[in-house]
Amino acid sequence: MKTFYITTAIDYVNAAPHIGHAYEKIIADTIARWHRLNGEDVFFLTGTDENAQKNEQAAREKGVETKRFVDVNSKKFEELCKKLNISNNDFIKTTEKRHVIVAQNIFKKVYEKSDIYKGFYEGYYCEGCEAFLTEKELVDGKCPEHNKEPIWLKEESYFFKLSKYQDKILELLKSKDFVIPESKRNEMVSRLENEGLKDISVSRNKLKWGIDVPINKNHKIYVWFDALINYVSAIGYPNGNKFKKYWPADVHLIGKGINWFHSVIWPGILFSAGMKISKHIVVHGYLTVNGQKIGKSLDNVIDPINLVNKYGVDELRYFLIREIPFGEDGDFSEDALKNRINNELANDLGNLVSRSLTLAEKFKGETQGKDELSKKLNLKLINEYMDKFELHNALSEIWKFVNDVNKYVNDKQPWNLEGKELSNVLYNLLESLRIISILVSPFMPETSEKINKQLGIKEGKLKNCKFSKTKYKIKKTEHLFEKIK
């Protein structure tokens, strides 16, 4: 069977989860079930990053313990995918045993192979995204992820030997398909053939918090070296069945931001240690309000938990997916939410449910017919677009089919038909309606199990989607959306 290992990036706990973290987690789960659905063997990964400076020096302004905190914050991570109805098969934090002992395993490796040595740092610091940066990166003298002046620092630090593997990184970066989108690519390329590869800082010294590196206990792993070795911890490197099983990982996904570590840094350090290279980096844009970036710092957090309390979580999952294009960034309204749920959930596919199941529970006897409506479904370029990570492409192309049967019912105007005629069209909207809710399972997964619950069925596979004689057990019951007022 094939495998399929996907990751979302882990997420930092110096707060409570925002819309943002929901997003990538959906586009994560959507696409794993995906993989799912077309009968592969899939791994999804998601989890926490529990080790960085902002986290300790935001426990330390709430007065709390740094274990405490992030252990407490992390629970919040777990409940978020719980409530989105997340279907990933692992959580990692990165501060469990399994991780640490990888992360300095790793770093030791790294070291022995003389690709890292001692040596002395300074620069800009930006504590928001935990790293240095050059005076070309700063917007008006600031970090232009957390609008914040950084700080200098100097001090003694571990290097990592990057420049070493920047020809490798280059071709790797060239090929056609290893960053997509090929914006977020092209930036990469550009970047790496303008600025070259510098060594990397990979230790913090004199830090309580953090993983002692391997050969000097006064030094702490750097939170960028550490963080991306989840990816190979969570699996059991370098002799666990998951590993030799899954690596290497299909999809990094990840936000825009954090492009640069996982598209540069972190093949370099898979360079070094003698492991195979993850095969697609996957760049999400960012949500923002009014144009704005949503971040703790930035103070225009959107909680997605009150969200899905008030509108339901698989009309959150439709929404973000259906409104944003992949890749890019996308505006958050409310305003916008309600009016795709009441008309394209509500009318569109919940009206056709509704009148659908009305006609066929009334309906005495086994619906037959002939195939009136297979042909407009395009279930190629459906497949195409998730292939290429397009999901609201593929959303919209589902939607397609939805109002072309939605189109039919009101062409053929059953409630007037009895007899072979009502048949042959019931026939048709039961097995687009068994069609539908396959294709909207990744995507809404509640509400693709209300519609086979109320079709009688089970769930089916992508295979399963073609017209074909199926035995149903109609039970209508409650509208699948409601509208918002």
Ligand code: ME8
Second form
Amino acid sequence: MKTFYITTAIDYVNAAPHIGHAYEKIIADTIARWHRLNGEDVFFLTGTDENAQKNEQAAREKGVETKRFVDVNSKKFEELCKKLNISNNDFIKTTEKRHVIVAQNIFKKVYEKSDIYKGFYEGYYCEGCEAFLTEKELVDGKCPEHNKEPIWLKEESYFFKLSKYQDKILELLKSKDFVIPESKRNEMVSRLENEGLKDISVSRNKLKWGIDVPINKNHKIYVWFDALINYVSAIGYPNGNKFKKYWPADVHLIGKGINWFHSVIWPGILFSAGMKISKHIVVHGYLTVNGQKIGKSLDNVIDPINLVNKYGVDELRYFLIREIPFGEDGDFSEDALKNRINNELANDLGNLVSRSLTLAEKFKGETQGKDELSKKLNLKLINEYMDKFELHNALSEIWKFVNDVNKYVNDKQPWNLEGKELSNVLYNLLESLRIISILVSPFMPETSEKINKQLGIKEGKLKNCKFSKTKYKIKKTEHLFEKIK
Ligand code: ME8
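Would you generate the structure of this protein in the form predicted in complex with this ligand, following the form predicted alone above?
Next comes the full complex, and the chain you just saw is listed first.
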């Protein structure tokens, strides 16, 4: 069976999750569910990045012991996953022993290959990014990502010979679809071509929080070196069955701010450790809230759990995917969310299901006839969009079909029909609903279940998306979506 291994970034636990975290998990989940629908053996990983300095600092500010603090906050991310109906197969916390052992193991392996050497680091460090910054990267002396002045570090440090892998990494970046979308690949290629690769610091001295450097207990492993390794520690590198089965990963889904770490540094580590390189780095854009950058200081960290409570999980999932062209930045606003709920969910899909089922429930005979609608469904195109990670286009193509079926109802006016003619229209409607239910299931799993329940059918797979003879047991119940005033 074809395997498919997908991961999200692991989230810092210095604060509660925000809508950007929810966005990433929803996209990854939809991709994972799509591949399961296609009959593949999917492994889907998410988790939390716990060894960062900023987690320790946040704990200190709250006056809580660090481990307790990260555990409590990590739970919030796990709860978010449940709330968003995320179908992850595992959740890794980088303070777990299974991770610590592997991070140290790979550090040692790279060291023994003479790709790690001791030196002296002097330069800027942004605690927000948990990254060493060059002067060039600063804007008005501040980190542009966090709008904060970095600290000046001067300390003994271990360095990773990233420069040694420059040619191999550039070749990899230039290969067609290692980084998706193209625009995000070009950014990496031109940065690498302009700046070249320097060796990078991979340890921090005199820290209390973090994973010990295995060859020198006075140092901690630099958090990014440790964090990237979660993708292999979680599946049991080097000898675990899952590692053998699923590595290399098919997709690392990440936000644009951490592209360099995944497209350049991670392959460098993998090359050095003699491991296979992940197949695709898939990069999404950033969300703003009412046009403003998400940030604690801006006080617009919208709590995704509240949004789910207020609007419903599938409503939020649908909105985020449909609203933002994949790979681009996008804005979240409750007004835009309400509009899509009322128009596309309640009107287009909700009403279609509701009026079809009302007619079907009343109809006593068997629904049969000839297929008049399947040519309206461009399954090939939907598949192509999903393969290109253009989830917004896939969803909009599915909606074209929903609205073609709506138009069919309006044209046929089945409420004025009876007997064979009515049976034929209902046959077309019910088969269309069954197929729509399959297609929307990765995007809106609960909605799909509700449709199936009312049709009295089991969940289908992608291969069942064709008109056939289905036995239905119609039982109309609730509305799929509530309109919002
Ligand atoms: O970067 N909109 O963690 P993180 C959309 N621990 N996505 C956003 C976003 C926004 N406004 N802000 C952040 C880290 N993200 C590291 C990752 S992976 C080995 C280590 C995305 O909690 C961000 O780009 O800051 C990343 O993909 C994810 O959310 C977690 O961000």
